[in-house]
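As structure tokens, one chain now follows by itself in the form predicted alone.
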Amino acid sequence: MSTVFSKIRDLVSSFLRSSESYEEAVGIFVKELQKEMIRADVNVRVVSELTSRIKERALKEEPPPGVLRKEWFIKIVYDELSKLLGGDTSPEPFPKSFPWIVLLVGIQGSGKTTTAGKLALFYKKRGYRVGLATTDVYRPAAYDQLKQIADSIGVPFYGERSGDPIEIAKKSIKTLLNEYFCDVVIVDTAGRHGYGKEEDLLKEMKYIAESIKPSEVVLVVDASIGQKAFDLAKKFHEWTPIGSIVITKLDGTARGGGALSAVTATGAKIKFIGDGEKLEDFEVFNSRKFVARILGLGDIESLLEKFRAIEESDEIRRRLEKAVAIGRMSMRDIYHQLKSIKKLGPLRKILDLVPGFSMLKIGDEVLRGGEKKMDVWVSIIDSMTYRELDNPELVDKSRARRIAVGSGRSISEVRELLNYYELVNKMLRDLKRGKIRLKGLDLSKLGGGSGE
């Protein structure tokens, strides 16, 4: 784990811990923020852009109910951070069509060539048919590199040791799609050019992305590259816009700084990090995963999950809402229902959280039996057909017998299901009609069925 988000660990819990005001508690985290990204190598601008966001929120937002602010602005931190990094959208490592060709660009000594030989062995692990290309005649051992990696794995392998990298290129993308049937090329090209001008190594990039046509251009940034990538990763994009980015030897003491700033300053999305030496040490990027990993989940976990569970408490009041305004809910709507509330806890407390449903008077003992009773539901829901989900009275004694079956249920507890599944639409009619309020309504037949 690089030293910037070992630090910011060291900040939450310092934060947490801290006897100050809420405010004053916030000015002195985001200014060791600063202090601590900057010294590790992370742009300048990309610091300030993320703490005010962070300042901001955490000054203006109020948190949710039972939510204590500084648990909220840990979840604002994880938030901003996650955002930086890629945010909810998960980054698709798979082939969009074939043949499917990746040039890999960036400096010397940035890891290009093994991370070429570990993306193969990615994609050949997944069943497809990987062809390995280099196009640097400047250092000498690119050529037997890439080649021993291509032996070691078992792929295809195309490269001269000297020539026009460009016509390489496209010699090797014709032999590997022609000769050896690939549907995936990986190419690899020079870091730096032997008599050194970089806008010569710049224009040759170019020019071998326009003669090949990549599906896609891959960066592959050094985790300690520092307060030049910001630049680096800008130049490179401007030459060749940036699909993805792969982040190398994030198992070092390497700062990391660089990694943020190439993500900013391409507006390309993290893919993979390599996180060892071994071929294998390879894997797709989730940058929320990585973000708890930085805050430490021993200190963060127990807030997410109460995150999560307001967001799923949340979801049970709108899809109710919904259900109530159209005066029907579905079988599917009662499946989500179900397995929201068993990852929330007591039916009892899901409730009082439901505007109105507080009001309803349901005994102890129903709701006890109903909590014994969501495990039995849904493996019974699971086992129904899609048109019996969207249609439950299509649900005869054949079709119950056979779910019974399919959910290692009895006959009865099916039964019971479709019961309750007619209880909660009648009343959902009869709310939307008028004919019943919520409070005083007595549900205490929720769970009768009739056995068979």
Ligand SMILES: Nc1nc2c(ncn2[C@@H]2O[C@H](COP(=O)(O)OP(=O)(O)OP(=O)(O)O)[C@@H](O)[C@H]2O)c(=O)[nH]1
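Positions refer to the first chain, counted from 1. For the two forms, the rigid core is made up of the largest set of C-alpha atoms that agree within 1.5 Å on superposition. What you see is a predicted model, and the numbers here were worked out from it, not measured in a lab. What changes on going to the form predicted in complex with the named molecule:
- Here residue 331 counts as shifted, since its C-alpha moves by at least 2 Å between the two forms after the core is aligned.
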Given for the second form:
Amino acid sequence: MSTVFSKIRDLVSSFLRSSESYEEAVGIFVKELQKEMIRADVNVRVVSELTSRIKERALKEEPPPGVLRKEWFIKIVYDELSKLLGGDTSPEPFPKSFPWIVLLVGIQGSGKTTTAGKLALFYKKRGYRVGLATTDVYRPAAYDQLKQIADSIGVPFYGERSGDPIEIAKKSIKTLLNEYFCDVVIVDTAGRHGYGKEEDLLKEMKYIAESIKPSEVVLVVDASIGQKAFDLAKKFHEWTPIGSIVITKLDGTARGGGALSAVTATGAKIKFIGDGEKLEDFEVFNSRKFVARILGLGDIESLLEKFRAIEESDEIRRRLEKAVAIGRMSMRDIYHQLKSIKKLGPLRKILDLVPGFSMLKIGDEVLRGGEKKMDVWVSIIDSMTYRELDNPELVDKSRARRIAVGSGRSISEVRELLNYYELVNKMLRDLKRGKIRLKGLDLSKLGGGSGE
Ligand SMILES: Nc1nc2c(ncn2[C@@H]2O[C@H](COP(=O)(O)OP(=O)(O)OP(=O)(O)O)[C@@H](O)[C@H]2O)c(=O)[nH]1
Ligand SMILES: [Mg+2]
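Switch from the form predicted alone, shown above, to the form predicted in complex with the named molecule and output its structure.
First the chain shown before, then all remaining chains and molecules of the complex.
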């Protein structure tokens, strides 16, 4: 399948392999990206803004240590694509007013009815009184399908097997609000009109929307339809202004190129994604995660992992600097390090880039023992109380025994962790008193550093 995303993936691969100079390679990449996106019907202005931002950052930014300039460029592309799809702020999935009425629209089979159930479950779990309604009188099983879903999650349902969808929509709102006191109502619609004409269906959506005045019209888009999504989304948007988008079937082979098109065609934001047939297979959209997922193959996957590792090591550095500044490291810091090191996996070499990390030998002890030791220590810390975490000195014989039993470890393993904690803290105290020096860590930048 060829979507704009698979094209971008190809561009990235050839960019990384190209033998041209960095500036030349950026130029080629940007030009090709423009071409591909315009071919994919992405709005021309959107394309030119995107590419000029990429170019500007590419020529200005210096990559962090350990990252090649070409690799950093991919991070820039990844950032900017994420921004295009919604940026760093997650969409607000909760009702902005009450009652919150959602009208689901979309073509046949896009996943509207399933999404209605997923949304209902999502809101119900979060304490809202949800009601489900169907206006689909064309597909014989539509009524039963949604009714069954409503019963399975235990929310009220309104529908009629035949009749005028506009009247049914009005009645469903009245019933669910006045008789069931719902504060969220989700209205499902048909994907195919009785006469099979697309325009009739679109007209019907429009009339339903006008008569029930939903808080939000939600367009349901099947991830696998690729570039057709643009025309489709545009058409729906012309008839009924789209407020937000749900992308479904992201668990399939499709890689969601249509999502970008749907967003640019309507100007609406993606709020949720569906990635499975079960009602639980549903989550709030996160653009960075989404872009990582659709671009996340081969070269890019390992790069993105490296960037995540850099972010992780930044956090370790922050904590380490603080520990050096105050001459103390808490058990919580140690816990964070153990977890980070584990998360980094084979990328933990990146930790050598953290100033002072290797000198302080934090984690080394554990690294020598391998993953197993890390798990042992993490489980021991998990069994400590907050008071013990903040004051490990409190851990006497009886507390050590309790922790050992709680974590299913031996007392000597608990001791080992406590000894390690003391060793690290002694080192930090010595550092602060200036007895030892730490190479690579700029202590002058730290308040209350080693100078005293
Ligand atoms: N794998 C997968 N299947 C899905 C997802 N969402 C929906 N489906 C399946 O897609 C098919 C169509 O889903 P429906 O919810 O009935 O779609 P619809 O838009 O209501 O269809 P019409 O009412 O006929 O227009 C069903 O078999 C669903 O189980 C998803 O996120 N992942
Ligand atoms: Mg349906």
